[in-house]
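Starting off, we have a lone chain in the form predicted on its own, written out as structure tokens.
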Amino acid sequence: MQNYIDNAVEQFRNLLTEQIERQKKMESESGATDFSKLSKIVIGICGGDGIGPIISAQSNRLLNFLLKEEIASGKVELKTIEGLTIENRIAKNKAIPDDVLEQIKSCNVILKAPTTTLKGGTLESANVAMRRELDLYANVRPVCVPEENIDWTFFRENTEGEYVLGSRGVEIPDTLAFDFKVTTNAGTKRIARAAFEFARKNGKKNVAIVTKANIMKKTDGKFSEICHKIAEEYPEITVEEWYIDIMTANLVNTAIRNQFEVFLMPNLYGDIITDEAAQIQGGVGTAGSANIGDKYAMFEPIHGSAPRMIEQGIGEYANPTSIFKATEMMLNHIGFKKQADLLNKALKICTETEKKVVVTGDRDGATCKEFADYLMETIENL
């Protein structure tokens, strides 16, 4: 026992001297990419697991559509990624596999399907990987119920928490099993300024703060004494703090939710708490998410790869809204306002007024493919 009690220290002693080194790091580096000065964009785009490949070749095809000119005069480039998938990682045991990561560093952003996580064992969550590698600390997500005038957006903090070391906690076999949290000043105040600064240049008036600080005392202690410090710095905007079991009650609740505006949040917090979000705006496939960082940015339906879809047969028959969505994000991150605007429209009139092309998931909708064709002949009459 005395030999697992002195391993698991020394573990400890590693991680703890490591995160303090990421603190140092992150305290050092400033100044984000200015898009409107690249010669050329590379938008790599990985096809994932399960549906990823069959939703990831319809949003191929739209941006090919929308990005035609640009394409073609050598602005931008689409960039296959190959290698993202739950075969390649396990027969590697990568998150991401040292070439795969290479093909991604060299683009700009990622336009990424869902990919598979395996329960237990060792094998890091590729997203999780890719929020690592690539510093991608903010993940913002969107959640709009027009008829009941809610306008959300969360701003996840993504690089730490519970996840960052979610595969490297320790374990005294038949006795006991640690995972370990963490919450550093600087990563909690670039999501923190993250938030701020999109409430300011959206008008938005509420930001509330969600942790449980009341019991995780130390590290959602700091991210709520954090954020409030940096909150004096944006004096306009109403600031609530919230735990996050009460908001989770919040979300369901129709006399106050729509009240609510901009939301900041640690790691899994934000996890849990947007998809509940997205179940009320109309599911998770309905949804998009950002997950930018200053060099670098990845875009990406927020559900899964929907093993069961593939197994039954049915893959072709996957929504594609929240990989559009977050095509959509993507486009407007590196300056294509117009056809990010375009896009925005389509999806309103295909899934919100005409409805003449419907997915359900089932054999009874329209294919993937087919709401994709829908789409884009909706854009070609604005």
Ligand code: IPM
The other form holds:
Amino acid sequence: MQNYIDNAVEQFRNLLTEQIERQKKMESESGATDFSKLSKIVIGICGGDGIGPIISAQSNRLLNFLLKEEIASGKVELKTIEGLTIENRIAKNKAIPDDVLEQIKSCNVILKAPTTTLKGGTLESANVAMRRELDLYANVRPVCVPEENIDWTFFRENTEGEYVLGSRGVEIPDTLAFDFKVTTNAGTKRIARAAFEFARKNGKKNVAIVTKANIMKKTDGKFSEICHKIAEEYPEITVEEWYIDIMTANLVNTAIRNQFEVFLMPNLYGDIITDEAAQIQGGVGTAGSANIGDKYAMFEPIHGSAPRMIEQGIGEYANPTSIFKATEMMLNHIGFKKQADLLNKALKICTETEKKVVVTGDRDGATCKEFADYLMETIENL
Ligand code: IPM
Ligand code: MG
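With the form predicted on its own in hand, show me what the form predicted in complex with the ligand looks like.
Now the complete complex, all chains and molecules, led by this one.
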């Protein structure tokens, strides 16, 4: 037992040193990429696992269609990134194999299809690794239900909290297990600033900070304190603080839920509550997600790789709406607003008003490709 304790103490010392270094590094960095100044933008497309290659193939077609001129002139390059598959990751025993990471880092932005995340073991999630390696600190997830006047934007801290050391906990067999949760000053400041800047630029009047600071006193306590401090620089915005449990209830309370506009929260709470929010919008298949850093950004659907659909042989019937929404967010981020708006309009027509081709996720519905054809036809007629 003493041996386990000694090892764990040593491990904790190393983790602490490493995390202090990470916070120092963050403090010294600043400045987001100005995409309008780049002579060329490289978009990497990762196919992922399960239904990933099926839905990302349609996003690839859509990007070729929407950015035809930019691709022809050399302003945009689409790059297919191979090897971010669970088979390759297990074979190399790396969350993102080195050569794959190198390919990813040669792009400016990434459109990533879902990848399999294993439960237990030590192989880290590819999402989590990519968010860390590219320092994608703001996970931004919009959810809209126009008929209920719901227009929510979630700002989920994306590089720390429960996730940063989630694969590096301590276990003493048959006795106990310990995980670590980390909140840093610099990490909290940058996500808080991203949320308040978004609110200011988009005329939002309300930011809800969501924590469990009554229980997670050190980490969430720090998160809450720093967010309130940053909020002082935005006096036109009202700040509220809610605990995650009651906020989860608020989202199903139809009497009050449309009062919320922007949510700001640590990583794990953001993970959980954004699935709930997406379900209110029509399911996790309908929501896109942006992972934004200063240098890189990655866009992805919020759903998983749906291995059950592949086992049942119905992968072709997967709903591509979520990856198309991620594609729209990516186009906006890199400055192709006109194309993003076209995609947005066409998605509304195809999934809300006209619905001539409907994907149900099963054989009774359209295939992913048929829906993409319908979407592109709709864009052509706009
Ligand atoms: C998400 C996903 C990921 C997460 C998984 C796949 C690691 O659920 O993007 O919300 O937990 O962040
Ligand atoms: Mg999630």
